Each structure stands twice: as structure tokens, then as C-alpha cells.
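First comes one chain, alone, set out as C-alpha cells in the form predicted on its own.
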Amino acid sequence: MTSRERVLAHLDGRPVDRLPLMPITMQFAADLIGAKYLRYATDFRTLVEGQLRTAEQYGFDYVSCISDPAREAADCGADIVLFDDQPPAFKEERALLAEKTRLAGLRIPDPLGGGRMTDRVRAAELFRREVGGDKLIEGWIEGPMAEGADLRGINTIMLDLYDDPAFVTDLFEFVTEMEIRFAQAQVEAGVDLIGIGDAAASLVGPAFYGQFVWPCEKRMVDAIHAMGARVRLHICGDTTAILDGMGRLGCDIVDLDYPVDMRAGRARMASQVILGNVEPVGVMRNDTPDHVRAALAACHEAVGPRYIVGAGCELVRDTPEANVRAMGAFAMDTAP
């Protein structure tokens, strides 16, 4: 069976010939093509040639269109800081919503408006002819907290939690519907699945999530799927009091980073295809392939059979090679 086909196959609970690996790269796929990172992020086909060369090189079953979450931001007005060779930043004294009477004036940017949007619909338009029904092909979309953070700030939107609940709201019906539009054109592009990065999420408990944050997943998992693609979440940190909540998104796949059990995890989603989650410097860089392989094992031990194999968060780019390959291994030689 092809990449693409193992993958669906198995978020639909059906037979597949080994587990599916979908570890996620930025930095990594740029250093493998030689690429500096803001080449990467900022030139559609350098990032479908890092890809595309990461995935044949060590057998992932997927390629992807994410590379930082300054996209939309960016498109949105936002004052973003490039580097050579790392991903953009931002400055929060120089938020774009700094002054929060700025959102009644904000308007969404068209997707295909020829900004750092456009530049990631160009790319899965690439995959699609690159790959065809080969590689599963992943879209990337920001989840309301870290979008939000993006554009307000991350220390203040905090603070507006508790002072200004009701600019929040507004804010994240903002992003959301801004979020829905970017997902709708990367589905007609041609990708089949898109990943929600949520990062900010993790640092909110779980009154809050549940307040604010969760509805607007919800709706934003909700219409990827009405337009008949896949979700992935993946939200960096620990997430362990809000697993609850994200287990009744109802994603397709859900990234658990290194500071989760999984046997938590799993307790808390009984259904979802699980992702992760072996610690990305500690295990990924810093270690032996031995106690990669030993890391997936008990991954998968604790997960069951609707596990992908990946790492908590991205591989860093100077993970050794030797590990990555164990990694590849594991997913080669382990059936669910």
C-alpha cells in the first residue's frame, strides 16, 4: 500500500501493514537540502524540496506545509522579524493588536492574495503535483490561543483572559473564521489532512480552554472535516488538564508532546489515533537509537494499536541521522 493509503487507512480503524510515521520537520528538511531557514519559510518550493527529500530519504508517510506560525500574522499586518537561517518572531511590544481597539478595523486577508498565506497553498498545489496519491499531504492552520497570542501578544492575552473577556471572544471569532478560509484553500489545493498548532493552549487550564479556546477548535475541526479533510491537533507543553477537552474534538490524529503520559492520553481518547511522543532533545537528539526504539516501544505499548510514531514536537535539526533512521525502523518493523 501507498504512504498516503496506509495513512487513511489507518485513521479509519482499518488494516495496515505497519504503523504509519509522520514525525514532524522544519528545520531538519531545510539543513538536508542545504537550504537556510528563511528560504525555507518564505520560498514555497524550497520547503517542497526539503519535504519531498526528508520523506524519501527516511520513509516518512507524509510531507507538510508548515514552517512557523507567522503566516497569517504576517498577512494580517503583523510587524514579523526574519532571521537567515531560524524561523521568524515575533516582538510583543510590537504586536499588531498591541492597541485592541485595532480589531474592530481588521479585516481577513484573501488566502490567495499573493501574501505568506498564498506561499503555503502554492506549496500544497506542488505536493499534489509532486506526489499524487502517494504521500499523505498535510495542510497547517493556527488554533485560536496561539493565533490570538500571535496577534495580541502572548503575556497579554493573559492578562485579557481575566480583564477583557470579552475582546477574546471577539478576537478568537477573528482567527477562527480566518483559520476556516486558509483550511478551505489548502483542502482545494490537494491536501487531505490539516494540522491545527495550538501551542498557547497548553498554557491556559482548563476553565479557560473550555471557555474560550475549545468551541473554536471545535468549529475549526468541524468545518476541515465538512470540507471533507483530516485534522491533526498538535498543542506543545503539557497538556495533561486538557485532555479531556481535546478528546471531544474529534480529530482524526492527536499529538501528545513528551511531558504527557500516554497512558493518560489514551484513557482520555478512546478513539483518536494518537501521535508521539518521544522527547524531542532528550530522546531524538541526545540519545542512542537503542532508547529511541525502547522510547516508541513504550509509546506504542501504552497507546495500543492507533498510534503513528513521531516525536513530542518537531526534530530539531541537528538530530543525528543514525536516530531518525531508528525511528524509521520502529515504524517499519512494528504492525499495530
Second form
Amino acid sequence: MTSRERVLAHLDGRPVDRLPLMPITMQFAADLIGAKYLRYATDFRTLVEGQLRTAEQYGFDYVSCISDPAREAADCGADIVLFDDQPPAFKEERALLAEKTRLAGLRIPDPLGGGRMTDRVRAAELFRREVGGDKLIEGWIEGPMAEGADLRGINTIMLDLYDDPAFVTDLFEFVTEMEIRFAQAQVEAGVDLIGIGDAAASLVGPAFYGQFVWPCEKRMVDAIHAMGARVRLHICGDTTAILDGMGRLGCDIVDLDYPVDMRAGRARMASQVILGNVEPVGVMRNDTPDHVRAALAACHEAVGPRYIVGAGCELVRDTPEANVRAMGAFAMDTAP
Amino acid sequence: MPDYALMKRCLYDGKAADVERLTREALAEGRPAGEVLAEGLIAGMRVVGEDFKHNVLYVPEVLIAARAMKAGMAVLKPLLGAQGAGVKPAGVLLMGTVKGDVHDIGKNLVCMMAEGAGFEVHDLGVDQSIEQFLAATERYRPDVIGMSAMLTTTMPYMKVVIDGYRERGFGHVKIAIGGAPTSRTYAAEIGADGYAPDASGAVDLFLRLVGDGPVGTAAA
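Got the form predicted on its own; could you also share the form predicted in complex with its partner chain?
Entire complex below, previous chain first.
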């Protein structure tokens, strides 16, 4: 059974030999090959090399195109803050849509137009050539709340939810259409699964999540399924209050961050596969291999057989090798 | 007697214009600025903070409530600073996100909640170096420095700031840290005076730091 076969069989509810292993790595993978993160995030060959080496070294069942949330916004024309050795980021006062009127003139970038989105599509193509059929290949897009915050400014969009709901609706319309096109390009390039990262969605509470965010996430999920790909949803932070909605999206994998109680997650995701949610810093980075294993066993026990091994969020860059190996060993030794 | 219950309700609901109007009306009735601050704005934000802590309110609600509080504060501020007003802040707080880190929504929430608890808050913004923290300390004479970081790559700079303060003789200034990758353990490691896991906890921590002396690294 190849890694790809294992993950897909597990998602379909068919028997597998062991739990799949799919922790998120970005800076960790760049460090493993000695690459500065700016290069990792801007040169698909470096990203692919980092992911392949990491997957090989630790036995991960997948490779991912994820790097940072700024690709789509950059191609829209946003001013991105670049760092030599950490992820690109945004400054609120320089947000592309600091003036709301600019939204009307904004055009959806072509995912194959040669920008940062294209670089991710190229990564998907190279993954397919290198490990297609062996490892599961994951593409990545931003969710409506995360991308809306990237374009408008995270502090400002929180006020927009009250001050100008029509603008938020229009912005999320734009974002949803853009992300579906981006997902399509990655699926056509060969990814098996699209991850949707909607970090800021954990900040807004269940009412705004249900009113503005959920309908757009749902459209993304349905569109990706219609393309024939699977969906992994990851929302950073404490999503306890919006678990019901997350459960109703119909994602194949719901990737929960560490503040969420895994039993609560399972109670709201009847049959979906849940991934996570060992604390990335407190346990994975700072604790011992024995405690990593114990934390994973607790997650597995809480979630039950429909579980994938991973941390609550990205494995941070200075996570000890022994702890990542302990995570891998748990997956290798454990049947669903 | 001003309708402080209404003022608190308007603040809670984020009705900035109403809070501003009620603040003016209270002053016009001859109520002291300090009383309007304490009974109206601070009391209102206290409810917001409690409800945020217990997941009754979320970030958007806190931000609009804080905006309403600021509308009232803008009316009160000139009076609070006047000689004889008799109003002292709960403490002076200097806040910043450390060098290399531009993530600021958590830090902004802490600033708003601290201002709502009666602190004089000076927000340095994001990407702040030790030199910028020190220059602001000389200028504002804070009781507490609050630092935030969102990334494991930027949080080591918190130690640079703490070491810098100790080396330059600012050991009396309390230093608190927070942000996603930080923890009580990390605060102890780098010699911080305290750690808080969220904005509400940060305000409780600041109050303890200025009120009861050292609190170690107890989580709020």
C-alpha cells in the first residue's frame, strides 16, 4: 500500500494498514534542506525539494504546496512584507483594500499568469512528476475569512462585519471565485486534495461565521469535490464555537488546532476524518518523545478510528528531530 | 444622575455616537470626569472583557465596543489630564510586537482591553526593536511593558528586549509577554515577569503587576 493509497482508502472508510501521517511542515522543511524561507516560499523547486526530503526522512504520507497565505493577495497587487527567513506577511496600513472602493476594480488574477499562484501550480506539477501515485499531493488555498483579512487588513475587516456587511459579502464573493479558480488550476496540475486554510475564521464567533464565512467555505468545498479532489479544512486557533458549522461543510479531513477538545470535535463530525491536534510548541517543540506519543494516543482515543496523525498546526522550525520521529513512529505502529 | 447603565449598554453594543453623547451629558450634569470614566466606560469595558473571556463575545464585538469606549475617552481625556482632576491611571503600559513580527490583532486587543481597564496605554505598533522599546520607556516611564509575538522565529527577540532592559538598569519595569507560541514556561525561561494566554488574562496580569508587586510567571 503506497502512502497515497493509504490516505485515500482511509478517507473512503476502507481498511488501511496503519494511521496516515500528515503533519503540516513549512519552515521545518525549509530548514531541513538548508534553504532560507524566502526562497522556499518563492521558488517551487525549493519547496518541492524540502517537502520530498521531509516526507522521506520522517515517513510522511503526503507532500504539500502550502507555504504562506500571501500568494493570492500578492497576485492581486497587495504590498507584501518579505523576510529573508520567515513567511511573507502583511501590514494593515498597507492593505490592498485599505480603500474599499478598490474592490470594484479588482480583477481575479490568472492562476497561470506567472505570479506567486503560478509558482504553487508549478509545485503541484513537479510533485506529480516526482511522487505522483506514491505520496498524496496536497494543494492549498485560503478560505474567505483569511483571504478577506489579507486583502482588507485583519483589524479592519473585523469592524466591517458590523459597519458594512454588504462590502464583506462582495469581498467574500470575489475571494470565493478567486480561490475556486486557484484550486482548479492545482487540481489540473495533479493534486489529490486541496487544503483550505481559514485562519481568521476562529476569531469571529458562530453568528458571523454562519452568516458570512460558512456559505463561502461551503461553495469552495463543493466546488473542489466537483473537481474530483478531496478537501482538508484547517482553521487556526480555538474553533470550539464554530465546530457545528465546520462539521456541516462536508470536508474529507477536518484538521483541528490544539485549543479544541478532540472529543468535542468528534461529536460534531460524525464520520469525517479528524486530524491533529498535538500542541505544536508546548508538546512538539518543547516536550519529550514519550509525551509526544502520549499526546497522540490521547487524540486517537478521543477521535476513534477515523483519525490522521498530525499536530494542531504547523510543526515549528526548531521542533526536535526526535519528537518528529516519535510522531512518525506512533503512526507506523498504530492501526486505526 | 447620569444613566450609567445605559452608557454601559451602548458601549457593549458598540454604539460610539451614543456613548460620546452620554459622556457629554454626564459632564454637563456636573459629574466628575473620573466618575464618568469609572462608572461608565471602565465598567462597560469590564463587562465586555468578561464576556470575551467566556466566549459570549468575539473579536468583532470587542473591537466595536472598544471603538465606542474611545469615543467617550476622547471627550474625557482633556479633563482627566487637567490639574486637580484627581484621576490616576491604573498604570502606564507600553505595548509592542517584537522585531520581525508584523502580526498585531492580539496586541491591539490587549491595548484596548487595558485602556478599558483604566491603563494609560502607549502602543508602539509592530516590528519594534530593543532601541525603540527603550526610547519609548524613557519617554513614557511605563510600569509594565507588554510584548507579543506570533511566530516561533520572532519570539526569541523577547529575550533580547528583556536582557536589554536588565542591562540598562530598567529592572524595575515589569515585563509581560503573550502571543500564540509563548507560554508560562517560556516566560520563565527568558526572565519575563508574567505571561497571559489571552487579552482578558493580560489585563488581569497587568493589574497584578502594578498592584501587588512581582507575580512570577503565573498565568492570568
